[in-house]
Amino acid sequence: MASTTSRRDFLKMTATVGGGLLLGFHWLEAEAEASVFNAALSGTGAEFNSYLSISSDNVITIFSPNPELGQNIMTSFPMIVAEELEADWTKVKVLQAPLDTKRFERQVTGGSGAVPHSWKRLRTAGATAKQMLVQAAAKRWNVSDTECKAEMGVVTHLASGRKLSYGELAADAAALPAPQDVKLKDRKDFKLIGKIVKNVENHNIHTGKPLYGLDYSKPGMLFAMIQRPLAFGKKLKSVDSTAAKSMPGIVDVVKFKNNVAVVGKSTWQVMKARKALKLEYEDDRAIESSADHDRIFSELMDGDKATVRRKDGDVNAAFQSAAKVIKAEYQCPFLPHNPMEPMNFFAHVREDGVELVGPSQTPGSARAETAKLLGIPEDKITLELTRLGGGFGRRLMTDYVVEAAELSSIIKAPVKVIWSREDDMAGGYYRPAVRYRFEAALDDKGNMIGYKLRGVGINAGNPTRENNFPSGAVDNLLIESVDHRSPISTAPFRAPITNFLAFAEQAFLDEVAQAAGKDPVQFRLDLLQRAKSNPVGAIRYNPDRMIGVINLAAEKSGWGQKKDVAQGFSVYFSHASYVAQVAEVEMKNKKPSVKKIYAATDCGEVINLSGARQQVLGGIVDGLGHAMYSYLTFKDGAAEQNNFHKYRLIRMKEVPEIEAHFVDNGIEPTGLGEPSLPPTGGAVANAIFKATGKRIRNQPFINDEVFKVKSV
């Protein structure tokens, strides 16, 4: 199962994308129809279960409960149901379900866990409805249901050839008791799963239909922008809103907590009025700058307050007896999430209940926090999900939802709170900054007999993954962590922790392989064989699956056989999936340039080949862009990069050719939204070393001396 894209193809794919990568071809194939902002779960026909209903006019409606932010879940979930239902995909209509914890479980987008969690539930929902339709047909014909077959939305009596559509059977079938045990299809009989099926919302995205939270509007709705402290650790001291209140369209200026909200009749009016506020702040907590963080990193790295996360064997003895010791430090900066759609949410707090509408990765938490704030039961709050214009972990947080609800309760009116890009970058939540120190001990044969890792993070919690590779493959191992609590707010970032840790670990393993005089790929394979045959302590990864993607990536890339490019390797396990990558770098004007990246992914059963491909490509582009170009620094508690004129993102011309391959092993699906991101930085850094002879240990790479050579 292979897939390739050139840079030109990628430009076509991304030219009009609002919430994720989309293929630039296959536009004319049949698709299910998506409905815009339709949250109704009733009135669509006979309901069989929480996931589907069938109307008498033969329209099958499948509800997608999880938030859609470009990960293709609104297509993949219905595909799984439709596969077992034996539905005609061209007659399927997909609706975004609202938050409903009684009908659905885990209405969350995060952790790459949606499909693994719902795989069997969705299949069972479709298979159950199919069995009920077959039973209804058999009952009408007075035959055994074993004599009937369901296919393409029609039940056929095999002996006589009689046929009834699902629509004709819907009412009778829905009245039957649901069978307790249903047989699921053998994967060899799949018609949809594993095939290329385009996103059900492609047409609406490309034609500008109102899909996103920013599109949502309601009669009588007001708009608001909130001025938050300009620096972390600051407290609002005084407000002069006289000028702002006198400006056209402004309804009110409200101070609440540490914020000032400007409320008006349009976004533009409140944006202008907010600039007219005269605010004074004072220090409330410690004020930190990036220079402080460098000092804190050094102190904690050498301190004695680390938490031991894992210890195997006698580490001190291993290092004392080592023939060679390799030591290196790696560092990553803070990063803002920067979803294309800035934070926004609509709230209407009434006496009889609360209405919430907007983009959230954790709608259940948003509702719970709103209920807690207002002191009302959760069942008095409705939450309708819109499509998310990106999230990457930022919309796991509920702050922007709760502040909209709080403001509505104060002004007693429906209001949509909108953040600017500057609001999001200067006062949002960030990927933690982390520094790692690695040490490896080699014996006289080049075998790694000792391994140490200390991770120091700023609001990172535990910045290690102590049970991931190479844990379990080294006799003597010590992994520690230290966390500095800072007023700067942080949050999970796409592939939390592993988005940088993987680069550091995989780049360091290449350093160790070089010191041992071994090929980097073979060095990892040898360690995995050790973990497989005689593991040391607990391991969370499957050595065989990791070996599988390593061999596939090496084969497809022609590892070690090319003379015109420098190749770098990386492999990582995260979110229960395995991705190996080979990056190819060539020198242009004395500077390294990424030419191509090969990716081999084992995520179990691939639901939608086009959606899976987009996830892999998107993760690689994300990982490459962050590793190469992006960073956020602070001065006196304030972010120094507050918009894209100061914050560097990857550009389209910098996206290399990407070739994606999938392991076809038929096991139950595992995560895919995040696992392709972590290995990218390591593969590219290792390829740059091959090309230049210089190690890059800090992100972003663009600040390294290898990129500061004057071009010819």
Given for the second form:
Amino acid sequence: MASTTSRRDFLKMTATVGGGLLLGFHWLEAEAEASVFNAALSGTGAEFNSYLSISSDNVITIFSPNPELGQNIMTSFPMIVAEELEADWTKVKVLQAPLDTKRFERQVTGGSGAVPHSWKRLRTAGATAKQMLVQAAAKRWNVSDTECKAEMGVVTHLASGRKLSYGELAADAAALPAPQDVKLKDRKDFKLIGKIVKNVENHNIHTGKPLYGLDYSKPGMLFAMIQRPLAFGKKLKSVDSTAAKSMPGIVDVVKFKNNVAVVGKSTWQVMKARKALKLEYEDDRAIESSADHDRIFSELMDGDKATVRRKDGDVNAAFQSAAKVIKAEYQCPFLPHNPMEPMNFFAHVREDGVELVGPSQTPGSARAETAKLLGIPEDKITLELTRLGGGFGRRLMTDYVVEAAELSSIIKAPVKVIWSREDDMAGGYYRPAVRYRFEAALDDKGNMIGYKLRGVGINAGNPTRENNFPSGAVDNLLIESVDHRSPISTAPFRAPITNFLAFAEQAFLDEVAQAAGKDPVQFRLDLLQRAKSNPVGAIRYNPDRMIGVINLAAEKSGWGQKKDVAQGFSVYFSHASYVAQVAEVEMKNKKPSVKKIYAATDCGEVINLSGARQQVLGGIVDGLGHAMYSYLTFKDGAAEQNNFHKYRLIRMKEVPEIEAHFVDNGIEPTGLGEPSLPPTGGAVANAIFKATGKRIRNQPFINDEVFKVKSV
Amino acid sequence: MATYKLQINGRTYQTEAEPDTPLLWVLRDNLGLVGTKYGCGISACGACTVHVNGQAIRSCTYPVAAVGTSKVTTIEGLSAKGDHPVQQAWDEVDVAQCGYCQAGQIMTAAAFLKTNPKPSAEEIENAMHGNICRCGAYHRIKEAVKLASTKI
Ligand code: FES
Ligand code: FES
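Next block, the form predicted in complex with the partner chain, ref. the form predicted alone:
What follows is the entire complex, opening with the chain shown before.
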């Protein structure tokens, strides 16, 4: 019986429990000996094939399927499993799983969606395994499983005090049928979830272990860099690689599409030889400069063509009857993602299959694209995930993976393609540039009776979030967008669209509150009351949760009670979470200086308090830094900033104190990797207004005249 | 190509490289010491920081020919067991997000604390200002340097 439970049955049962999740132990086969040691731990090289395994000596191995780029998923996913498993966290080993779409779902890092997607599955995985361990113990003692308790990796028979460790029970438990409808823990009994748990990779990071794609190597591997067109809109006309080919360490120079790849024995040799290429380019598509974009923005803003995203009531009538109309334009520049680890990927295309290794936020699409390019089935391709030295959306793109595979297929050798910082910054993908025009109509009591937004973007798709606040709170509303198609490639950037829309909208609402003679916090609360009691049309946000973070941020920051510092307010809903922020600005040498930011976050259940705080702080620093300092401009299709000497990223001295608070409501977790970023720019711009009387409507703020004042 | 005998982490490594090869790439490509990271290649981010005779330098622009008999320490050799006070503090404060910049941050902090074991908050900021952390872990970096200073 027990020993005949086949692997297939086991999978079938667990599938129904976990909703497709392949939970379970790493049961090699029924005849496997008591040791169910994980392959990677024992070093035998067997395949990964489940979320968790338990060895006879009590090591619990939990596989983390999602790409880790600093969002700390490699710690928080296993915490969720271990919580329900009642594991001893000190005995848990976490391993990064390779891409395996048969065994894992959604191996993607993006959209702040990993924990919300997997929360129930992971809990069920842990709880089911725990239940099986308890049953195995009860059977051995010939008692009922209700008389047994699992805790810290040990099952205890309460009456007799007998104990068996998970390691001693693992093989037996494996043979049992997986129970259905296991009970999940009450949150008041959580021992790990919501606590501070340190990053499981700390030691490896602090001692310089090879973790990242750029660190990967294998015998016989070649190094390559690719010269791509230096400007968007150009194509390769000719290349003379004679000089480059004769340089030391250079194995080959190959041309494919618009690329010239220099292949050699070391990074430096390749970098040097690349400079010896003689290249000619010709115009292929429109060649655009930032000045063209400004003109395009103006034309499209005033043009009569736009896609209507949302329309409520009668805006024209509302604006005609208005006592006051407020109108303002906001603009944000292109930004490169600039993860600290530049793009890279290893590829080895062989006759019998393809090996890919490296950092990707979307390994599934990277493999699919590679299969398409090479015309081979996906199951001929393996993809091993390394740690990602940041992503920010750049590694949602698959270009750098496919390109490595294409090069390997041409040179028929294992190769790691490395991007320089310049390649990354000047030839990659960007956050799109956008200009917004907002208009608000107030009646004579200062109520917002009309609201208009037109967003014009360069390859931005829809630069609005038409069903977000303040939609639902205004009777007459029109939201439109216009997109200009450009040869400059764009991609999602941490908190796509909202990373600049939120700044513009929250700063504009501050202008409206001022015109209405209302306190900015009260103004928002009034609108939310309307959206709550009698919403206009469909809305995506929950007014109560937004009110909750507004009140928490106002309380923690002492909103409106401070005399010596200028405060600015902002609140935003994104990735199903809610964040309100108060920024505090002081004048220093006649220039505004951000002193402190308070953040109140409602992301439902917080998994790891340490990681969660990091995400909030990191998102705010990201939002503040880019709003304040960063921009990328184009001249004749070429990026004018290509490395950190010309492109400013926020550094230590520019970072204010930050206080992160969380709403403790026990709701199922919602996103956290992104939602703290969007509100920051608005809170800071509004505080700068309080301090200086000057509205900043364009990013980066540092280019505004309030920062150009001569200091004393 | 020239042959170099390099004193790194208390060992002697022999390797061949062109004289202008930055130490960074010799460490990474020739010697497999990949803990030292490439971030910009122009001394602008600090990811590649190592110690040469105890001083923090940017290895991405430091030619191998200039190393001579100097003693080089990389993140792999900062301590035998990963328990240098700075590494301990980094763990206790749980600093890393993506972690890519952290080797450079740790090496910068370790060299700094040797010259200034009890720094003020402002001195810490000045010392660490040259190291970019794209993930924005600056608060914890600052806190960890402070904590490390109590352990040294
Ligand atoms: S890689 Fe050397 S300072 Fe950036
Ligand atoms: S932790 Fe990611 S760059 Fe610093």
